Structures are given as C-alpha cells and as structure tokens.
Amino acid sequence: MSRSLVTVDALVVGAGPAGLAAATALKLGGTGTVLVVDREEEAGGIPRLCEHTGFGLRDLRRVLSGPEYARRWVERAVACGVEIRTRTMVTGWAAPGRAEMTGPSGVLEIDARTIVLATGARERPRAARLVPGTRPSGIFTTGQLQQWVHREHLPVGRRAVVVGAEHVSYSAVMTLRHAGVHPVALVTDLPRPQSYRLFDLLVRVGLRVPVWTRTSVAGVYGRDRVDEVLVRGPDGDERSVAVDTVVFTGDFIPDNELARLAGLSIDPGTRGPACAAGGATTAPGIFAAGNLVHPAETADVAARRALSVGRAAATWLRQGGDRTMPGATERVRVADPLHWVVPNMVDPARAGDESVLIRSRVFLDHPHVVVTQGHRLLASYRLRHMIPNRSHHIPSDWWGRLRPGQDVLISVSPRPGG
C-alpha cells in the first residue's frame, strides 16, 4: 500500500504541555517546519480535563485553571509557527528519523530532521497493582476519571475511595467532588501524604476527607458494580468500607513503547528514555521531553522543562544535525533508598546549566546528598526532606568536574523520617 510522505525539520509526538513547548522553542529558534502530531481529539493534553485551578505557576507566571492552561500553550505553539495534527498516532518507524502514523488522511510517513518524544506518562491501573478481589464497574486511575467526568459527562457513584495521597490523588478528589461524588477517604502505605501542605489542608480540614496512612486496599468486591474494598491498616488489621467507586491514582509509568521501538536506551529507574541535558537520548536526532523522561511532574514543570529541549533540538540543526555522532554516553545512577535522577546521562564537554531532579523511595529527614565518579566526590548537598512521589532539585554544576569514561554514582546518607 502506498504512502504519503511528509517531510518536516521537526516532529513533536504529544500535544501536551511539555510537547507544545517543546515545539514553540524549536520555532523560536529559527526551525523551519516544525509539526506536532498527537491521538487526542484536542491539543493541551491532560490539563484540558482538569477543571480545578492551580495550573501555570512555574512556567506561564499566573495561576490558571487546567483548561485555560492548556488554550494558552496551544495559542502560544500556533502563534509562532507551529503545525498542529490532532487524532493523529505515531505507529511506528519506518527508517530512522521517518515515523509511520495514521490520522483522518489515512496511512502516512513523516520524514524528520528531528524527532522530539513527549509521549507523557499514565497511571498504573488495579490489575498492574495486583489488588486481588471480583471485577465489577465503577474502577478508574485519576486520567479515566477525568474523561469520564469532563469529556462524557457520565455519572460517576456516590461514595468513592481514593488510592494514592500524591499530587494527583488530590486532583481526583477534586474532580469527585466536581461530580457529585463523597470522597470517604484517600489511602496511602505511607507514613504520611505526599502533596503539599496545602492541599492536604484544603482536603483534609476544608473538605473534611481524612487520609488513612499507612493503609493499603487489600481487596475490591462487587458483583455488577463495586460494593465495598477491604482495607487494611498499619497494625494489619482489617475492615470494608462500603464504596461503589475506586480510584487508582499516581504510579505513574512513561508510554515509552514509540522510545523502545526506536531503539533508544532506557532508564532503569524512570523507565523511559535514558536522556542528557536537553533531552538528548542515545540516539543522535531524537529528543525526549516531559513525562516520557520524568514521570510524573506538574504540568508546568513538565512544559518549563521542555522549553530546554525545544533550544537543545534546534541548536542541533543549526550546528548540522548530524545522525552518525554519538550521544553522550556517561550514565549517572542513583543507589537506594533512591527512586531516579533526571537527566541520567551527562556529556562531560557540556556545562551545568538546569538543575538535576532526584526522587526518593523513601521520607529522609535532612539526607546528605553526594554526587561521586568512581572514587572522587564531585559534590555533596545536604537537603531540608525527600518525599515519595515528589522531585527534589540539586544544582548540575558537578557536570564540570566529570571525567569521561565512567558512570557517575547520586547517593544520600539518609535519616529516615516518619
């Protein structure tokens, strides 16, 4: 069967935040056709389903509501240039740099100069949890929800527990109550939540949903539609609660499987691609951005991020853009309790110039970070706390110090907390 061929300088794959940024740098710094493709029917990705506000802080300097948020990064990538194809998807690769996908004008090929993957990341849903009990309706993670909620205005349940005590755990309660729905309670294995105080305020005392600590779901039953899940709390004891909805929240994994098909190396504790500064991957002219790299960060954390990447790509094209040169190939690994570190690859001829994000397993009371290659310390951080689920900046000026030819090694003398 024949295909159309496109030829464009860059192909961004996700309308999201982080890739319409990405794409908006690209065009600010002098690329010429830059195209930005994603499955959705709309641009602006998640934060289009999310009604409540508390978008934009770090990246736009004003606080918005996610759909407000997600028009002005489609407003701003459009205004510059860039061309955006909805209910398109990327399938495949047909050569390097040429990715196969289908959209409304059927089977097609874009030829690219460059590639820059913002594929985002999604939640974990009950059976990748391994919750046992029956199967019935009424089981979503927040991102279902929200569809469910915003998009197909379908009635939710009446009584609902929240999984999850993160970021995002407090953004599903908020799209319940948007739905009429009681939020009993959030559960988390955790000692304590994980989200800033301030939300936890807002919910636990403005709103009055308790957050049981420590606390696991042991069980989901109901025959046609959920009827209770069985809890079990800190001392092992057990009890149900009588519920008709169950939210799954947080546990994000990246949608990675366009970066594996690709070829690209993949990090062992993102689970995305491996990636340098600027999102540079172990392949030369594919870039990485959002979180497909970090999974998972506020929106505006995601796009102020990828606004690096968008400058990374288009320095490469303006400097050539040469697909035989190899990445840099220093790896820099975290040792437990931490999770992941982005970026988790370093090129020793490049300067520090974004801070680095590390994530732990664990809450550590003021941990002693040390950055070491081999047996030299190239720098040490003492930090205020770590939280699970929640990144944590240390400065990227140790880049200077590196050596090449052997990985680098982020580890923390930890005082656990709670």
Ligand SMILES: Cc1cc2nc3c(=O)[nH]c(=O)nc-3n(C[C@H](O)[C@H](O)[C@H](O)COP(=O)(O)OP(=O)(O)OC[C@H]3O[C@@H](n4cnc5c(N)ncnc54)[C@H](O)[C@@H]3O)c2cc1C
Second form
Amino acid sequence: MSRSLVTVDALVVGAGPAGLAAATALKLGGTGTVLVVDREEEAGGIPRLCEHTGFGLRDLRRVLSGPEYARRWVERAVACGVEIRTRTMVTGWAAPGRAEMTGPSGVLEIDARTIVLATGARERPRAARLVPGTRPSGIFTTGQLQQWVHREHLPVGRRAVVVGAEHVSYSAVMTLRHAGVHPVALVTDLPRPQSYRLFDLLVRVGLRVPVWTRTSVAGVYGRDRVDEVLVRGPDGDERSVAVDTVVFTGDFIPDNELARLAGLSIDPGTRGPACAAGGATTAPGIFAAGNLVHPAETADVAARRALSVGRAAATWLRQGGDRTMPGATERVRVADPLHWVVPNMVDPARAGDESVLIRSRVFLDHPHVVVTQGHRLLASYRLRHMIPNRSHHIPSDWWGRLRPGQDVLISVSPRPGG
Amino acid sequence: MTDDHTYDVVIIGAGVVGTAIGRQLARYRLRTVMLDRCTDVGMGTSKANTAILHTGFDTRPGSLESALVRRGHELLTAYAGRAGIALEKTGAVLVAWDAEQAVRLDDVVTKSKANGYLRAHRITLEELYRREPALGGGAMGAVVIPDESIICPWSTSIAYATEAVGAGVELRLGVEVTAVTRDADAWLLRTTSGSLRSDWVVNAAGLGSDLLNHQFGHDEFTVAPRRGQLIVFDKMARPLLSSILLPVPTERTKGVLVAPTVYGNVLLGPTAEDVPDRQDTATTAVGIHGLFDAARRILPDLINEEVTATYAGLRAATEHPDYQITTHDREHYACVGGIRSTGLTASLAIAEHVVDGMGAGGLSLAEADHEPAVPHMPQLAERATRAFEDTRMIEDDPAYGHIICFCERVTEGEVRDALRAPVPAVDLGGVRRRTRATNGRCQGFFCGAAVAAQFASG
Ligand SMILES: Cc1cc2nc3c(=O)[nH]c(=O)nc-3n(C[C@H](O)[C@H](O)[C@H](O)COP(=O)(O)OP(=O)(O)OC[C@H]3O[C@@H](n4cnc5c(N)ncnc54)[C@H](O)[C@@H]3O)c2cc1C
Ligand SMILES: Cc1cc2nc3c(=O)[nH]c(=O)nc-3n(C[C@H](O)[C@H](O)[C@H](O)COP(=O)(O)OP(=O)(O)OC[C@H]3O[C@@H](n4cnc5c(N)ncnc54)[C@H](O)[C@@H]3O)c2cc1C
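The form predicted on its own done, now the form predicted in complex with the ligand:
All chains and molecules follow, beginning with the one already shown.
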C-alpha cells in the first residue's frame, strides 16, 4: 500500500506559539502553501493546557489565560491562510526535506521546500535527573500535572514536594492548590529562588509554602504510591519528608529528536539545534524556532522570536531556496559559568535583528559580559545581575563586526564568588 | 470444599518461569491454575532484568543451567518468531580492558565450547573497533558471541500466559499463598482469597521460592537477593553500538554491560549487590554513579545522552551455583527455585524439564484435544513496522492512526487492545508493559494524563 505524498512550500512542525508565529510570518512574507502540523488534538501548544493567566504581554500586548492566548495565535495563523493539521505527528524523515507523518488518514509524506521545526521543550523527568529510589505512582512533571488536573480531571494526591524554584515551579504550586493538594515546600539546590520576587512572596508569605534552598532531592520512595521524599540540606544532612506526590519542575530540555534525526548540529548548552539569528540551522532550508531553540522562554518571547524565524525562512525561499548553499558554520560559545547563548551560530550573511539571550548556571551580581572573537574584543556589557534558569538579553550590535572563519566566545568576569 | 477449587496442578508464581510451565501444561488434559500475589503476570524479577537472550557461553559447564539456557535459547528464539515477541540477534562482543582480562579470553572461548556453544571466537582489535567505533579506547582484546540476542521480557511472560489461558489454564492474580497443608490425597493451599486443593503443586515463586519450599517441608536452599540496578538511555544513544558489549565475567557476576534494547534504547547495568530485603528494588546514588563510571570506559559518548529510566531487579541467588529444581515424586511437589540470572532465556526449557519430570513422577500427561494456539503479541519492536506506520492497519481501524504516546509512538488502538486482551492490563504499569506507552523520554510530560484517562475510561 503506498503512502500519500503532499507537496508544500513550507512545513512547520509544531503548532505551539512559536510554530504558529513562524507560519504566520512565512505567509505574510509571500510564501505559497504553509502547512503546520501538530500531534496534539488541538493547535496551540503548551499554553492551551495552562489555565492560569500570564500569557501574551510581549507579543499580543495583553495578559491572557493560556488557552485564550493559544486561541488568538491559532486564529491569526488561520486568518493569514495558514493550513493547520492536528493529530498528525511527524515521526521521521523519508529524505532530506521530506517528512514522514502519521495522522487519522494514515501514513503520509510531505515534501517541503523549507521546514521550520518548532517542537518545543519538555521538563526533565525524575529519571533523567538521576534521582534514586523506587518507582511508585505520584511522580509528576508540571506539564503532566497540568493535563492531569485541567484536562483529564484525575485525582492527584494530598501532600506534595515541588522540585525546582523557577517560573514554572510556581505554576506547579498553583495547580496543586487548585487540585486540593498541599504543597509542603519548593526545593532548589540553588541559593535562592529564580522566579519573580512577586511570585516568591505570594507563595512564601501568601500561601506559607517555604522554599528550601541549597537543598536537593536525594531519593523518592514508596511501594505503590510515593510515601517519602528524602531531601539533602545545605550541610549534607538528609531528612525524610512524608508526602504522596512529587512534582519535578523546570530543567527544560528541547524536544530535539526530529532535529537530530535530520542531522542538525546540536548546541551543547541548549541541547537544541544550533541556530544563527533568524533560526537558520546547519542544514540549509531547515529553520528552528521557539523553546526547541531556547529552553525555555515564556510564550510571548518564543512567539516574537519565531516571527523573525518565519521572516527569515520566507526570505530564503524568495531568494531561490538553494539547499546546496552551505549553512552556517561558526559557533557562538559560552564559557563557564554561563549555561547557554541563543543564537549560538554565526551567519555572516545576516545581522541579527533580535537581542542575544544568555543564561548563567549560577547567581551573578553585576557581571561583566565580554564578547570576543579570537583576541578581538567585540563588545562588553555590565548587567545588574544574572539569575539561573532566566535569560538575560544583551544587544546584538556586535554581530556586524564579526569576521568569518572564527568562533565567538561569550564569558563573564569577574568569576562567581567575586 | 467445592469442586471449583480442586486442581490437578497449581503453579505458585506467574513470572516468566511459572507462566512457561502453565503454557507447557496447557497441552495436556489437566485442570491447571497459575497463581500470583501480584495483579499482573511477570511482575517480579521477570519485569526488571537485562533482557538478553543468552547463548549460555559463560555458564558453568555440566550444570543444569548450562543445558537449560542452551535449549531455552533455541526454543525461545523460535517461539518469539511465532508469537511476535520482539527479538533482535545483535550478537555480543566481550571486551578485555586490561592485560589480566585479556589473558582470560582464551578461557572464555574454551568454556563456551564446553557449554556446547561453538561459535564464540576471538577477533582482532581492528575488527573490534570497526564493529564498534564508539567503544572506549584501550581495549586489549575481544571475543564475539554471534548469537547473543536481545528480547522483550514483558511480552514473553504475557505471551506464555495468554497461550495457557487460551487453552483453558486458569490465571488467578492478586492471590497470595499463605499456608500449605496436605491430607491423604491432595495439597491444601490457603490463600488470601480462599483455599485450593490440588494433586500437584509447582513452586515457581522466584524470590519467595525458598520460603514456600519450607512450607512444603524442604530446605535445600535459601534465597539471598542480589540487586541489579540498570539505566535506560534515550533512543538517540542507539546508534552508538551495534552489539551487546560485555565485560569479562567473574565468578560472582556477569559484570556491567551495555546493550541495545528491542525498543531502540540503550541499557547500562546491572550492578550486583547483596541486599537483605526481598522487595528492595530501589536504585541508589552509589549504584547509578558506579554505572556511569563503567560507561565512561566502555562507551564514553553514552554519558552525554539523556537518561530515560532507572530501575532495579532482584536476582534469586542462593548458596548453590545452579538452579534449584527438584521434583518430589511421592509428594507431587515440584520446586523451581533459584532461577537467578538466566531465567528469561531458559524459561521454555525449564518448563519442558519440569513437566517431563512431573510426568516421570506420575502426573498423567494425556494430550488435550487441541494444541494450544500461539498468540500473536502486539508489535513492540522498534525495528519492525509498528501500528503507527502500518498503512493497512490504520485503514482498517483509524484508532491505530492516532498516536497518543508521542515519544514511544503508541496509538489509541494499541492502548485499547491492551485493556481488552485475554490477559489484560489492570493498571497503568500493565499498559506500559503491553504497549510501551509512557515509557519514553518524557515519562508522561506530554501523554501521561491522556493515557491515564484512556485507561480510566476503559
Ligand atoms: C507548566 C508550564 C507553565 C507555563 N506558564 C507560562 C506562562 O504563564 N506564561 C508564559 O508566557 N509561558 C508559560 N510557559 C511557557 C510556554 O508554554 C512556552 O514558552 C511556549 O509554549 C513555547 O512555545 P513553543 O511553540 O516553542 O513550544 P510548545 O508550546 O511546546 O509547542 C510545541 C508543539 O509542537 C508539537 N510537536 C512536537 N513534536 C512534534 C512532532 N514530531 N509532530 C507534530 N507536532 C509536534 C507539540 O505537540 C506542541 O504542540 C509555561 C510552560 C509550562 C510547561
Ligand atoms: C538485574 C537482573 C538482570 C537479569 N538479566 C537477565 C537476562 O539478561 N537474561 C535472562 O535470561 N535472565 C536475566 N535475569 C534473570 C531473570 O530475570 C530471572 O531468572 C527470571 O525472571 C526469574 O523468573 P521467575 O518466574 O522465577 O521469578 P519472578 O519473575 O520473580 O516470579 C515469581 C513470582 O512468584 C510470585 N510469588 C512469590 N511468592 C508467592 C506466594 N506466596 N503466593 C503467590 N505468588 C507468589 C511473585 O509475585 C512473582 O511474580 C536477570 C535478573 C536480574 C535481577
């Protein structure tokens, strides 16, 4: 039995905020057929499952609930003439530029002149964090918890420990409260929580949920159901906490499988495909956008940056869409304790029109950020602070001063502790 | 006592060994029941092992284990083909990492021959690195064992049980045997849900086989649980190796290996630790870090890949170096204990051996009218055409075109089938072992709730 084959000008994989924004920009940039596929029942990506408010400030200029925000992006894309197919999962590549997928109508292949990958990021689950112990039920990630509570209305538990103290961890606290679960504490191995002060106050003072800093989870135990979480405090002292639920939050990792199967070079910091400004990857004609590239930004940031990826892809198509042209090669790297930078490749043909995102693994006060290429100092900036799990923007004006043939390094001085 | 509870044979323990015995007895005109205290088959050691179909090249020559592993390899290879149990003949390379180990490689080949396996042979370092380019540097020599294979351990117990149940064997789950007595002509088993009477009893209770053996008045062995922790790496690691990478074994353990899985992952482990508690299947920080250290040498790129899961299983080790299989003819009692680290491989041969023994001991083995039908298990092999990519299946039933577990590409149709199978999934773990759903890299971030909801709604 043969598979059906469809040809489009642009295929966008993932109908989250980034995919929808990229598709919209592709269409507005004069691209013929633009098809977005998503494996979920409905388009909209993760915000669709986030009942809470806090979406859309930087792209739609208003504050919306997740589902409302998702709907606006779907409507925008459809209004521009973007075609969306849901319940359709890209499972691999039949050939470069030809995606294999499964949907309700069966198995099909789509040939596309350009492809934008916008497959998002997921939170690292318990096992990936190498937390020892047994394998009882009651262990969640925030993403799973939200769907469990808001979509499927399944019972959760009574008392929970939340692992992590970044933005999404606070969202887990709210979801637990909504489900009638008592959050016993947030646990972070860093010296301070990493989200907004307001969230921290709301949770610590408002809800009286403590944040245990410099504390890690040393084990999760229980036979059928979690009954104990072992935490290790700042002095190495271990203590047992009686809970029936643990939520592992944050610590995002890109859903990079399709990118890797396409042979794209992966950035060691983000673990997403290495990308130049405009989302160009190491394979000409394949672009990447959203939390696949920068794990994880808020939805508005993902969507805004994806607009420029869509524009870049449309321009590439207008210029002939030549797959034989070499892709970007030089890297932008970071030095310890920086965690990652986006964009992390240099495309000499394009000056970036977005800021550069950098992250640190540790808290830094007044760090001096230095951009160098070989022995050349390209730029230096003084930031007020850097907070782990949060991006800091630095300007991209140095992009124009790059020379081809050499990697760029971003570092901070003084080193932490200074 | 009603007739309802009177059997010719009761098998205590529905692990891979107990279900294999149930399957073997299904071909005879007998009233047989398989009991297990767990709510699914294969929930003990049979679900948490290294999933290798061994050739037996490194067993103790002349032992019962040696004979049954060899025969079991042959039988299960054939059976897996018929029942659709995922199996891949990847072969293994046994690698020496220092001079002392290299000296022992010739002994490995000699011992293999003594075990009746003739195809193990030395290869040059050049061949080794051609075969396994990602192998860590510094190997000092290697032996290839071409027939070592990887298999799906979950489908194996389920297939045996399905075949047995299809041929009229009863399966009672969630039933623990708590006391054993006998009267003039039968065994009386007290369980957590009523009593049973049986002419013959088979003790296939794995880690509990010695305790049960005491209840039958015997004490040939004591189980000393030996824990093995394992790490499952992301599918992206699969291209790093083509065969099973074995260390040079010691008296005590087969050592830490790296192996592909039939689901397309890479497995690292197991550890070997004596633990006092027969239920202690917890992983430990020391265990996990020890495995990472081993991987750094064997396959250094592996540690840069994401971990998908960690787990631990308990080997039913005893003070004896061999299986503890005894048929007490006069008592009509067969003890099948101490099946330590090769029971998955040997299962069909153990069943053949035990049932032959029971026949010789007086159990009437009159053939039933129909031969049991080999079931067709759902396709779990990464290499095969699975439901989501099978155009014809989707055309016949669109539920196979609806992927609900994205990482493992499991469809709504397969989850539904698992809930309606002859030996159905009764909890989410059961769905996982029958379909792979939620077993992937996201561990439920995307699909956990949807799979749970489909389970809840039946
Ligand atoms: C619990 C939680 C709470 C959050 N709260 C907020 C908040 O309050 N405010 C805020 O601004 N942001 C919030 N975020 C972040 C926000 O959800 C992300 O920034 C945003 O969703 C990123 O968009 P994206 O398009 O890159 O990825 P996603 O939204 O993850 O979309 C990716 C899409 O790709 C699809 N896909 C992946 N692989 C395939 C494939 N192979 N075939 C077909 N489709 C595929 C997926 O189904 C998904 O729909 C939250 C995130 C989480 C997890
Ligand atoms: C880490 C590890 C790696 C291994 N790797 C391999 C491998 O690669 N290849 C291989 O061939 N083998 C391997 N093995 C060995 C293999 O897993 C075992 O030999 C096999 O699973 C034993 O099966 P079983 O049916 O005897 O025991 P189990 O699967 O433990 O079954 C015994 C059953 O008896 C039930 N039971 C016990 N007492 C009672 C009672 N009183 N009433 C009712 N029910 C009871 C239990 O609930 C259990 O389900 C490995 C083992 C371990 C631990």
